[in-house]
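As structure tokens, one chain now follows by itself in the form predicted alone.
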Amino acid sequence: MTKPVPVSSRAANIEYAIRDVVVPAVQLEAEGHEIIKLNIGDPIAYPGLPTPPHMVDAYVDALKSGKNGYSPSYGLPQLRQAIADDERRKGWEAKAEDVYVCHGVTEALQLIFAAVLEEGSKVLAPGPHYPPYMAYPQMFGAETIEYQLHQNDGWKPDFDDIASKMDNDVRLLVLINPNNPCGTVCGAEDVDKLLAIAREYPNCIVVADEIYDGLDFTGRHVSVASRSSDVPVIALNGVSKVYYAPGWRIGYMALHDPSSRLELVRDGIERLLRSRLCASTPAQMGYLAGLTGDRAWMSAYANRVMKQRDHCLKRIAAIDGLEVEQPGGAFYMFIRLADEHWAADDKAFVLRLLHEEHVLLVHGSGFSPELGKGHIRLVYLADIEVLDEAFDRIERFLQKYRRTPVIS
């Protein structure tokens, strides 16, 4: 028998739990089952939260007017300026030349990792966290070290743990704010504590993933760059979550360099950007319309999301076997499995629930093997009627296995 062509270890070791659980769900759908999907943070997958029409019109107009060519590698100048204007409203002196438009935040991360990391360097990221923070650094010979979040205190960062894990090999210190998957919102005091730690390490850059900043239900959120007078910060954001256009794949990084320490990193990022040509030109025009147009629609969307969050909190409080800290932002709940046998194997819970009750969630250990285990992530963007049906099925599932021993 012919042996298969070998795959690289870097590819073979990649896991992305949010989409990995879709594989068995697709098989069940092929067999004729309808699945309640609460696994992926795609607002367009749920009715009632469409991309705003004026943004879609701008995208379509760009197509119809022939604006389909390559854009400049760093992004359309007018979009870079609009993003800089938006960042300035958040409290720091961003300029258009500080902004780089990418194929979503995911590509921005890949570019940052490629420009900064090398063999032996480290990324310090929250655990649990968005999976690419764990998956990508290894491609550059680096490793991700997780710092703890206080799961019984709103999943706030453990700053003592951060300080204990910092050293001169930590090149990137990550804050996801609001957090995916936990929904934590860090305010000014928390951000200042993080910056104080980073300040002691001159080769460390703070990566501020703020893609959910427009979905803050606490009023506490602040831009990390706005709080820094000396520590270099790379802010990440884009069109996917707050502007409800994830499939457009337009994100950006904005470099805040108050002490003029990022000259070499900036040059590396620009070289990488030029080598991959550009982000989608029509999609950039759509995002430009969102940034420069009327934003009155945003409050209605945010109110709907918060109403659904509050409904989920009530349902979870009434179900024996589930516990949750109230999320302050984004549109996720990181729910603790209180039954001992499921707490020990959250992935088994997710897969059995999928096969027996046809509800699709994501296992918490997919966001951190240690710091996320014993949890499940739920996206609460579906209609309340759909959420209620999902919770009814989850409760039935929990009760069933409380009566019947779990057999592996």
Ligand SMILES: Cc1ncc(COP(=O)(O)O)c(C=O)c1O
Given for the second form:
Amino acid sequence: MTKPVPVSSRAANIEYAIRDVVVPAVQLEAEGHEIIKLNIGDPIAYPGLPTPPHMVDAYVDALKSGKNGYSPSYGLPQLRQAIADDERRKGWEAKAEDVYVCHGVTEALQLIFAAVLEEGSKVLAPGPHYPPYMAYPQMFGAETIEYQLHQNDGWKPDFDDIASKMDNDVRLLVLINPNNPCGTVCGAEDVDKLLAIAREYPNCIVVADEIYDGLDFTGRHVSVASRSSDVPVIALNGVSKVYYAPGWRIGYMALHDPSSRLELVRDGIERLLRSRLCASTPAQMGYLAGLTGDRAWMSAYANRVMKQRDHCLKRIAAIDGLEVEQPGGAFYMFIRLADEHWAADDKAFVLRLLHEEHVLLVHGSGFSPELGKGHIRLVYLADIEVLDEAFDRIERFLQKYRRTPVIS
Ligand SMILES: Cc1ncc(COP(=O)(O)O)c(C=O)c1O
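What's the form predicted in complex with the ligand like, now that we've got the form predicted alone?
First the chain shown before, then all remaining chains and molecules of the complex.
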């Protein structure tokens, strides 16, 4: 018998629920079934929301005009400037030198975690949350602690819970705004409460993941950096969601350091950035065109997304066994399974629905075993007809198992 070469426990412990459920779906597709996929937060996976042509043209022009070399490690200077200008429009004095271009927010997160976390450090992140906030910190010997989002209060952060979980080991306090998977939008009052808590801990940096900020249907969204005159904030954003180009893998972190405390962390981040060379050069040119060109298209896209949200809310209200809080932004719904047996095993719901009705969702416990359980996440970017077909099947499935006991 050959023995497999061992894998590191750091890699073996990584979970990414959103893509994990794709494995059985691919199997079903290989058997000839057509699957309605409402699982992935990739706007390009759904028709009607293409990357704006002027951005694509700029990317293609960059390729054709030979911009195929490495860029500076921190990003193309003109892109860093355009991002800083954009952050300034959001209300804080960002400079080009504060901006570091990465392979998406996901790489920015890995670099921040690598630069800040030590054995025994903690990351305080919302529960439920986007999975890498749980998966990556453990690679650095750190631990992610979740603070509660309140379902009955539009999935708003529980500030008492945050305050009670803060201590000097919490090096990063995360706000995802608008939130994935719940769609919560925090306004100025909430952001100020979060900053007031962080202010008491001088080694703590607020990580503000604002990658969905152009998809705010409430008008309340504020940049966290714009509200802080003392607490250090790292703002995260990029091309994946509101510029509709996730496959380009371009994002950034912008360091807001109003009380000059990030000198060492900045140096660490810069060392890490130099050691991984740079982000894709032509893709940076595409993003630059998005930031500097006309953005009228963006509200047209957001209106379409909001209409789809409203349609889903109506459908869910009429289905026995599903309950949802109206999301204020992003393009996700975090739906409660009201039937007891499904509430107790959301993954079984997702897998059985996939096999029987060929609709793919993500189980809520994949976004937090404790605080997400009993839910499903649905991406509402598909065409209304496709969403309707998915809801018809979900309703049929729920009714069937209300009549017949579930065999596990
Ligand atoms: C909250 C959040 N942050 C970051 C990302 C990924 O960003 P990027 O594509 O820039 O790596 C996602 C993707 O779903 C997300 O939901």
